[in-house]
Amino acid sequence: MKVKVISRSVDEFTRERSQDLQRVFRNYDPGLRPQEKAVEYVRALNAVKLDKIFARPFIGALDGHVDAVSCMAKNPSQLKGIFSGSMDGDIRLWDLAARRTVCQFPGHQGAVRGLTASTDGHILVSCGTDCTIRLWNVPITSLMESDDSTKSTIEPASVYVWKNAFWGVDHQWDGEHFATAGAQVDVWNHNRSQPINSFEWGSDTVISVRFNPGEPNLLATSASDRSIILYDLRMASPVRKMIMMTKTNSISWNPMEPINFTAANEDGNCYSYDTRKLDEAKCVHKDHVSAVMDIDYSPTGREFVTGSYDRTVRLFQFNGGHSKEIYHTKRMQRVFCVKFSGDGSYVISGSDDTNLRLWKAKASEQLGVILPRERKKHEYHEAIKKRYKHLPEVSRIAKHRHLPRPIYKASKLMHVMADAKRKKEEKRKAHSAPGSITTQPLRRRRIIKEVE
């Protein structure tokens, strides 16, 4: 980096008789600013460091479940409400600006898969190994009392006993359906104790499935067998599928690019990919050293969160290929379930301990009401920011992230073994004849097939 040094001639400065006027150089245009650079680089570093003195994304946890969390779902009518499921059958309402249960949903007699609610808020959908599927009215009028009162308990208004145990369910984004997956991806009406349809392509179980928020009719299923497939309601048979290496554990839809999904996988990564061109990867989003459990999108499509069994909770730019912030506590096992809040300010994340916790979806933002000044302030550091991020100093504060020992030795390694890996297929191609041996990119490498 330059640094600008202000010389000056003696000659020039100094007087020949003490009546003379001293000689002084005025900059009369106010768009010039010789020091511009050298001032605000200095702020922009000093921002990156108050972002790090600042950083405190746990807010905190929410108590009260007896077994894993295993699923959520949150409610659209409601900002502060988010529903969570346990492995040992419980459901709950928990409100999550007071951090305590409204109420309850007792009936599941195994582990509860899947939530879901429909768009208005009023009905709750959740399945689960015990192969029933229970529709649950929601209390509107829980969330809006403020006293801490004893939680009330909630009966299903309509139990939908099937053949198969469920993994999964999703509601249409605009309509009645809801979607199950299971042994087969199976639709629903609210009124029907019957599918209403079903889909079959292979006899392996069908892990999760979720709607389009842009088409109501399209739908994205991963199965056991490394498949993702699309499937159309208006159709009688399912419309793509795709075959990668390792399998998918969870999918969600850009909700502002709604021909754009995201693959959380069991290799540790994430693959972006655009519906119209399946046979590659659009982005690929590394740095989990563990299989990715969940995903979600925040509703402004930006980025997404993503939760894996390495128990730490990742954030991702929509585009980037590395994780922006990591969450992890002492005290947190496996990550099961991930959301972001409906305004995109929290990130709620449900894990093998029993407990559900509340982070903030940018690290170091200030909670409570702002000032004008201070909003101004801000503005201006994140401009600064973004203008000096490609400085070594600057984006050196601003990438680096205190690990827990097992993940970053497991980074390690796995920095060592592609290396060594990348170091094989080049020798290999040096020693091979010319045009024998292609290497393919990462973002075509997982794909084993597409089927259409």
Contents of the next structure:
Amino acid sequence: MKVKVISRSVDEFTRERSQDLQRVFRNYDPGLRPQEKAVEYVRALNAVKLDKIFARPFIGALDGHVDAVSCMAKNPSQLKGIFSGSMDGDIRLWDLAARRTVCQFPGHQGAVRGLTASTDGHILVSCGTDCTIRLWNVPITSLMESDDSTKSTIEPASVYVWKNAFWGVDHQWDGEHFATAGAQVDVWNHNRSQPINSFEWGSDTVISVRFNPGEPNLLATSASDRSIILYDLRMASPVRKMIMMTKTNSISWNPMEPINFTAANEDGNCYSYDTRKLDEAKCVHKDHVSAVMDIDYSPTGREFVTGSYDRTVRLFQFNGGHSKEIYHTKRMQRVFCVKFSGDGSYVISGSDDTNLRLWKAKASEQLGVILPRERKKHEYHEAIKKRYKHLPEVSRIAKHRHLPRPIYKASKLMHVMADAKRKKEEKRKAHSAPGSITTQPLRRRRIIKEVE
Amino acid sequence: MGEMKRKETEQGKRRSHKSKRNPSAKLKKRGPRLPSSLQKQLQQLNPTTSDDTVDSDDANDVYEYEEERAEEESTRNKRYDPASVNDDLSQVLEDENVQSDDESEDDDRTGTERNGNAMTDDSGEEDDGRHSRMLQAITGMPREAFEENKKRKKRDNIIPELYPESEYNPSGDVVDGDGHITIDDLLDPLREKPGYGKLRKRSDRINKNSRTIHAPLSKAVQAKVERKAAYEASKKDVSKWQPIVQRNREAPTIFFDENVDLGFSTVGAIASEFEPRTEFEKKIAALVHDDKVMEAHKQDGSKLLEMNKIKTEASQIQMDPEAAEEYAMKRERLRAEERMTLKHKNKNRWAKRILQRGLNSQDEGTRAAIAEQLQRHAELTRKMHTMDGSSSSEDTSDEDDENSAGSDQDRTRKLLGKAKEKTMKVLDEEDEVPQSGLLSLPFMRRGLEKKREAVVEEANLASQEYENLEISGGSEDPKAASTSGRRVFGTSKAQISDTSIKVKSDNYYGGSDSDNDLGTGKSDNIENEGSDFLHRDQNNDSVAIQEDTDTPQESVFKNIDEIINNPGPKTTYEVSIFVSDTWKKAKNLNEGRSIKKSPKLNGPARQNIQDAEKEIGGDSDTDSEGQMADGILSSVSKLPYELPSQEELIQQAFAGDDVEDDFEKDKQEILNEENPEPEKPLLLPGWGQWTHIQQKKGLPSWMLKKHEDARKKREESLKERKDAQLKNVIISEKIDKKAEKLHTKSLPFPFTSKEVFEQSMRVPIGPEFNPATAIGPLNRPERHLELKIENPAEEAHTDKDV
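If the one shown is the form predicted alone, what is the structure of the form predicted together with its partner chain?
Below is the entire complex, every chain and molecule, led by the chain shown above.
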């Protein structure tokens, strides 16, 4: 007769080191664990609460400028280098890891309004209200030698003087063109002192320009006549214009979806558009209570950051109607420019208070080296949070944010106003002939027209 | 031709007047507009109609009419372009119907009549007068101009305008009151000259073949068209991303770490960056980076030392076929040698010694060598196997099968033999009787004797059975083995093959019984005697052993036992009748004996007896049980008993409690709890009782109304309940606050149905509930982001935590 005994092989149960974990064998029979769902729900709840506890997004401020930071540019080839330009004409290259200036680029007489770097990271282009475009050679080795803390200054490689002041500049992806915004849109080559192409559609000032990273010949601009215009360099012509009710301050293309871009509007909303259907926004991202000054997509294309005149930085899902995160500090003033870091895990904001601020893209993310078990735990927490995010308690805790009083009040007021407007419209609709009054959806309401 | 010219000038004049009169009309006029064939036909068919309508109209109406028509024609404007239907072209037309100038003129006239101006001209004198006056008033030009116009009205034909009318581009008649000068005008004076015909022909030809160039579009329009085209193109271009975007959006996880160039991640990569500096290093590098060496290294890194040999061989083989053949021959020879010496087969002394000492005690090198030898052997023998492997393997399997079949039979034989031996042993042991102690007492001894008898008897039975089994050769039907489970008469049926043995023992008992023989047993025996005669002889010795022992009770018991075991329901039936008489006795006996017997019995004999016991035990229970068990015995029962119907049973079971009523009450309670009945308004003592009047009035009406409303509301809500129509169901509509936390109020956005949503949360994803292999995919985040490091030189300085 065969007698069953518990048999254990020594290999399976022996630890290599005394610090190793004991191996645990489990019976995965669901019949043995009738409470599993309840257990996981409680875990999700705890994970959400832990997120709130660990939410410490602010990493540090980078001070050095003596005037408001007006624009920033990330270095596409280096993770920790970022350029910033200020209203007094100062341009700095920062080492984010050390949080200090690596070198300065003096030369601009007026405010620097636009900064951009070529894709290989060797050339920095700056432009400003002094009607000049300056090209700089970025010191490649500077980051290596950042230990000796002598701040170097760099002379511009070339200076191009033009007829009008500039409002913005952006570099083509993987090409040698860059486009400036000013009285018109000019497309420049690195080696020429004159624009190789100029576009004008309407007579108003162009205030922002952004190349499409996926389609390097497509660029979008916004102008002070409240329009957004698309250009195609291959056709050497503007392509389509769309006029909204309010001005668009900045545009950012989704790096993972070259058909989509998001416009930061003066009315406090961001509008995501499909370039092929400009008569209707894909999504309206609401939450800011004042003009959105700048916008930048994460390299993953799944979220973007906005900086607003209401002194906050917000993070949105690329398809989310409301922000998933709001960052603010007491000392941060009007935010003029924001950027996502190259790895998508940090956010940099430049504001009126002459500082750059470094934030985590995920407020409660654990920094530093994460051990595999820790990572697994985090992943598990993320997964159950995602699974139970619709349940009322979980969503309530996850959505709760402590806001500065002015913003809280303003958002409340805006809510009341919107409510009143809606009610009024409903009443008007109810008391007029059916079909005579139609309400446009918000996605279409702010668009005046699309011009061919 | 002169007429033509005049017509044209007229036309131009009128147009200019009109343009002055109505600036909006001017816009319309600007574009090319000249006779359409359709219009002509219309005019020819009933030329008066349009005139009539025009007559009644005043000037403004005329213009409206004109505008309408212009719109209608707008699509055809290209075809009947003013430019293309220039004076020259009209001449071409003339050429076609050159027979009569009048006709052409008519045509022309009707054509012009399309224009509103012409129509006004056609109307009566009064109208004309008024019209000219008005024109004069507006334009400030002398009346004569209009008068002249009127006179020539029938001739004018064509508007030769290539450019939109404006102050920069005045038409000729505006400037000098006359029409354009055409080639015909210039040719006219030459009519009498000799070369005129030639010239005329030439000009005609030129006119025939000439095509006017369209006016270029305005800059704005042109830009618009361009933009449109560009937008279409870029739309198309961008749309190629659509599937990629779609895929990324639908993917549960997007990996951003694919195609990462990690730079110095591998040893090889680091080594490739190495630059020799010293003399020695340079020498080594020169050797290492030799092409041949590199190639060989790629082919087989481990055999770096044998490089030269292999290389030369390989090169030779590549060089000529002879070398290749030689090489193959050499390999074959080596192989044959190896096979012959059998070095690889652990046959040499060294290998033997090592094997003797045990592989485990050897060092690693030795073990590896042995392993290599073994592998070698395997390789060398592989070919042989492949040649004759299949057939041999088949043979062995066949043999195995046979063996297994044979072994089955053997096993049963052996088992039987063993059992037999054991029984014999038991029989042998019996002789030893204790001579002293408790067991030596007489009554104990008697008891022991009895016991022994029983044992002997059983042993005999068993041995007989074994013999039988041996004879039948294990081909016994499987039913016999599976009988034990069944309780009632099924057993007897299965044991048919055993009956003969038992009956024999019966015979023996029957023969030896003297006093208490009841006869039935005998009769029974007689029945079976014929068939079992032979067996009796065979078992003589066992009978002899038991000769001295005879206990009447026992025999009776045996009888009953055997009879019950006997096949055929008929016999059983008879026996059972008989049994009912002598029941007690048999039963008692059975109980007494079975306890003693059972431990020592083994094998099928024991089985038999146990079956019998069961039988008797079953019978010894109450009658009713017998009836329940089988219908056959029901006729024997003394008390008539009828099975109660299902309903009666239920009634009996639930006697004394009214379930339905209870349910009703419960439901009412729950209803009251969930929709409580409104409180009846009560008169508070002291309130509203100051006077008689108040008291008479009773409760205030608002209170009553409130109560009534509440009552109605309750009724409504009761009606709306889901279980309002269901009599036997309670559906609770009470909200469980604790459970509410676990539910969403509405279906969350991306989900389309409740089932899908619930499904999404059903299977747990934790490490306690899933094996480690499954946790990774279950918990994988949406974005799997890894650092992409472009310049590895900076990697050291780029720490992610900033």
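Note that the rigid core is defined as the largest set of C-alphas that superpose within 1.5 Å between two forms. Numbering follows the first chain given and starts at 1. Bear in mind the structure is a predicted one, so any value in this text is a computation, not a measurement.
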After fitting the rigid core, is the C-alpha of residue 423 off by 2 Å or more between these two forms? no
Using the core for the fit, does the CA position of residue 24 change by 2 Å or more between these two forms? yes
Compare the position of the CA of residue 444 between these two forms after a rigid core fit and state whether the shift reaches 2 Å. no
